[in-house]
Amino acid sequence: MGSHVMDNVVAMTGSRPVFGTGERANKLKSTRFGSKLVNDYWNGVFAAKEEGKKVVWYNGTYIPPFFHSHDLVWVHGEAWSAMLAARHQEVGAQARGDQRGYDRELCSYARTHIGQMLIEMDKARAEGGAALEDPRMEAMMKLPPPDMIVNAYPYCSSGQQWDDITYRVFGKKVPMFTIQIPLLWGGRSDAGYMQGEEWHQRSRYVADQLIELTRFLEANTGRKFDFDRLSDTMGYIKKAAELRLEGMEMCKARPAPASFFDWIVSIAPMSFLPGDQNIVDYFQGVKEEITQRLLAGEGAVKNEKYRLFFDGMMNWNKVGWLADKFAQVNACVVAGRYTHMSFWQEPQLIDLKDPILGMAQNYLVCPNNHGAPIMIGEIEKHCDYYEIDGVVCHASRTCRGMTNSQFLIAGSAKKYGRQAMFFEGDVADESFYKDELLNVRLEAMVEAMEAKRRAA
């Protein structure tokens, strides 16, 4: 290679990438606390029907909060196919979705949650069919059996197909409930990023179907819906969302004190946990660390030297791993568009009073939801702010929604002065990230931006 990065490639032992300079990312301590927090959801799922407690699966965008009022626990699909796939344990319910016809294409998310589904049937059938001795397995038995089915996606094709799988494989006796939240075209002359005539109308279509849901729980559980523990729940959940973002715009210091990479960890709290005091103090957490690493002069990466903009779904099977990855060049990976665009990323929408057109709008602004020309303004506007040297993006195989842009999203980059790079891989299939291909192109892009200083 001859390059100033591969001629500093140090051993290491154990499982971390052999790369670069052998640094180790910097990550936030604070996070660790998410960890309890998500190992105590799970295990109030499990124990759900033991409890006596109705169960929904759900797909989509972060919409617990009306479960989490009306007394319900709740299943994120995705969310579950990602924490088997950070913990490596997804190999044996893809396995058993491959057994049933389901494509390698097809999104990995879908066809970990359909193959655990279908390994729970396997069981309560008594047919077999999965390697019940298979150590894997066992964190796969314990989801409990949905009494209800919510759909609500932006932007994805795959997820409305995915819950009528699920419909299906339950003999189609599950009560299944349908939230459309519509592309933002941004096309009218009026139209941009939170304003004009489209976006105050689907606001109000999206918030009618909202109300739409209360009914559907209520007509389910036979009991009332009650908007006041609605107003309590987002009222944790709007002051951990400025708890974050505050600590985001504090990244701009040079070193970064934090990375994409603590962001990523700190998905769970905002997305899918209930909404309570614990999300809270796991952000103020978060920003009292941050500040004091900002007071300390220290960075997510020791010696930064190169900014990075992260575009793409998080590959869940190799956080750590790409933390230090980048780490490992002096590149600190600052923002992203799926931690930096999405999840209640708009707090001051939300009116306690009257919350369900804040929460709404906040779902219909998932960054893919919009037309690429305002989508890419947006990223361009984090680049800026961020002072982003290039853009990182990594193309899921089987996540088309978050991919279908980057192409756009490169070329924007470049015209603006930044480099970019591709990298391959998956959400939840390990098998699609090859790492000698990212090495690659990691190493040309930092010679790259190493090249236009010195230029300058």
Given for the second form:
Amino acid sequence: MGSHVMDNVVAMTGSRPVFGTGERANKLKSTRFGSKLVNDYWNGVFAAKEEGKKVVWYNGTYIPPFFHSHDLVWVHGEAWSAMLAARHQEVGAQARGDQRGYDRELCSYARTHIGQMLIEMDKARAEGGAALEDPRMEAMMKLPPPDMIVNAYPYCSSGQQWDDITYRVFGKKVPMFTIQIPLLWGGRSDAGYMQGEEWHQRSRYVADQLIELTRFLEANTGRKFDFDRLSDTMGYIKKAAELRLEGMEMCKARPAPASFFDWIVSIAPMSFLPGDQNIVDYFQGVKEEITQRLLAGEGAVKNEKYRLFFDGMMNWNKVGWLADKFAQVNACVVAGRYTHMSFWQEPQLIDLKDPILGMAQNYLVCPNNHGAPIMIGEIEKHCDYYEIDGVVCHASRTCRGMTNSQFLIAGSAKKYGRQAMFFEGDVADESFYKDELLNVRLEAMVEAMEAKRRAA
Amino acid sequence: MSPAFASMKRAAEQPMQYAADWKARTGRKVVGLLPMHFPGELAHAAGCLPVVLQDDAEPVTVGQANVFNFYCGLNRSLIDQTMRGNFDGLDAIMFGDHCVQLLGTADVIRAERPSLPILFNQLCTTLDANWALRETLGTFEQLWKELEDLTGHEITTSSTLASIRLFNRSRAQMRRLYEMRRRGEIAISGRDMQTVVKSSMVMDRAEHVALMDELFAALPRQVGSSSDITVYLSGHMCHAPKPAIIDAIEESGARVVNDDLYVGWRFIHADMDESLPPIEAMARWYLDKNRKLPCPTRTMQGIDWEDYLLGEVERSQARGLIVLMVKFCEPHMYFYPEIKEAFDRAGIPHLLIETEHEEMPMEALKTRIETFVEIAKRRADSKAA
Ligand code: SF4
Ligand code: SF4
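Now show the form predicted in complex with its partner chain, given that the preceding structure was the form predicted alone.
After this comes the whole thing, all chains and molecules, with the earlier chain placed first.
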């Protein structure tokens, strides 16, 4: 998977599930600053063409520092789809995709994004009868059309195909650059997390491609790439990443002062917002609030009784809903594969004097870019650290990138005496979510955790 | 049925049984290959029997505990077969592909059979990148070494060249059969064509080549019924469509003249250059594949599957296109709308059939195919008039 991100989720009024204690999640207040940042970012995107900026559409991992350092505006396909889904505005785009014949079993991020592109095209054609080349076309589209497409997808093959369709929708004219972020299969005898021959070889391979990316950007803008600026940008990102990890580690406390859902809304700042002082301020604020809660003994879930790990891609239609759902059974989802194992997860690897290799390595450690044994070993470490009672797997219907190893993950949870459960849903297609199933399984899991505790 | 064909049929229907017999007979190793871009030549040069792992006809039962039902039939079947012990005779699996579902399957196999080596070497996915050749050469060099470790002896350049020649010869034979069918010189059913290609994927190549020679000698030269409407089959990138579906198409008055199926033309269309050093021949074979027959799992600018299909339908004088789409196959789902629109624009009748691993409602399918054949006939008649 790549970095699938969104703006801060506004809790939907009236969308609270009637379930359990009726308690609601005690969300961090400091994450609200992220909403402003995200809004500013999208406004910048929408104004890009007026400001004479070139626009890159990209999918996959967190490569915006390259765009930021080269004064480009960037649009992340997954972020766009996730945002539409979080705002419950995805249906129209998906219907347009259906109409063109995209099967509903296809990645709903891709379907939503492609559907949206088609709608924009329809609009432009209907309003102005404009051809793609017509300069009026740009003004009519909300999302500025791409001047370049960059694909940098770890693990999931869907990303490259999705970008190829984007390339086609825009008339096969937009220059496209594809970075291969290869899977770390971990089959050789010296393989381990961030070690072994494969790790070093693959790190170099991705780093070389990132250098090629800078040449691609130079060739398509006629400007020299500024590596010093990349280092500056990465300085902010590294700092923000460190603050984020420090904040996460503090959630080992009982009750955990922040939950997985707070970290979910903190993905955008870490994943695609500009690398500047704002993101440092954002994570500084988050960390401070966590510190205060820690001192006050305040938890993200009132009466935290159980601690859970969330596996799988986020269900963006249901962020607030799910946060409340778990709070209602006194369960705090403390950590997750998606939040805690990705997005500049290893900032110490980044050498600010020459950041590219460390950047490549951070892209490679995307949470499912490892073969299952190493990836699951990392999940187990998180579960041990946060003293997790149970693992909840979101079987996101159209995302094989994140569902691939879930049976093995559930198996490892059980092996170490943790409960495990699945619930159905999807990243951006609400129709796959079954609330009743989640209720029944969650209740059963809570009972099992309770029984285990009584027996202990 | 000729004895040669009967042997092919046995191997195609029971590939793991064939492999077990071969192993007992030769004492050598059997290497399973996951589709679809990995050359069997190297494993052959190492003295192994490369067997392209196939789905089987059994419904998925025990495998359900290890794979979601929204994965394609091939993946679910491979996992099910692993758990049923079907692959226990394998000495290793070779694997280099990029379909996300197959990555998950390989991990499940590794978890279920930890002692079975999986030689994973991911191929470069951007075929036109300026580093693609360098990377691909590196991948095959790595695999070369791993196969040497597996077998415990050196793979020589000359044995690799010999394997390349043998595989080229085998592909050329099958292409000749295709050509004869296209020209209407022989009446070979789609089901039998599938048997020929599938058996080549799982048999000792030298044996298959000999059987093909026998088959050619025994083939009755006859022309397909002229009242049949000619169709082209496209899709099924990783495994064979159920023969019953092809039967249903042919029983509806259509005659298959060509295809781009994996267990079909896709598997045999391209040879390796025998004049190059073997590693380079393999790398170039892989990197050039999309120019010859575009594959939706390997995107390449300027190469369009739909254009290829339009051209091939015309070249084989097919009157319609039948798309066989594996349910849950993402690469195919992305590109189907491109094909649909191109064929709509060209006014060529086309039919989408979504195939499932489990039982399919064949009666309803037959009705749809019959209607399609009627439309294609009418279109062909009005064109002729
Ligand atoms: S299937 Fe999942 S990992 Fe793959 S592109 Fe879609 S959302 Fe990303
Ligand atoms: S390419 Fe399609 S048929 Fe092949 S393994 Fe992937 S999903 Fe299955």
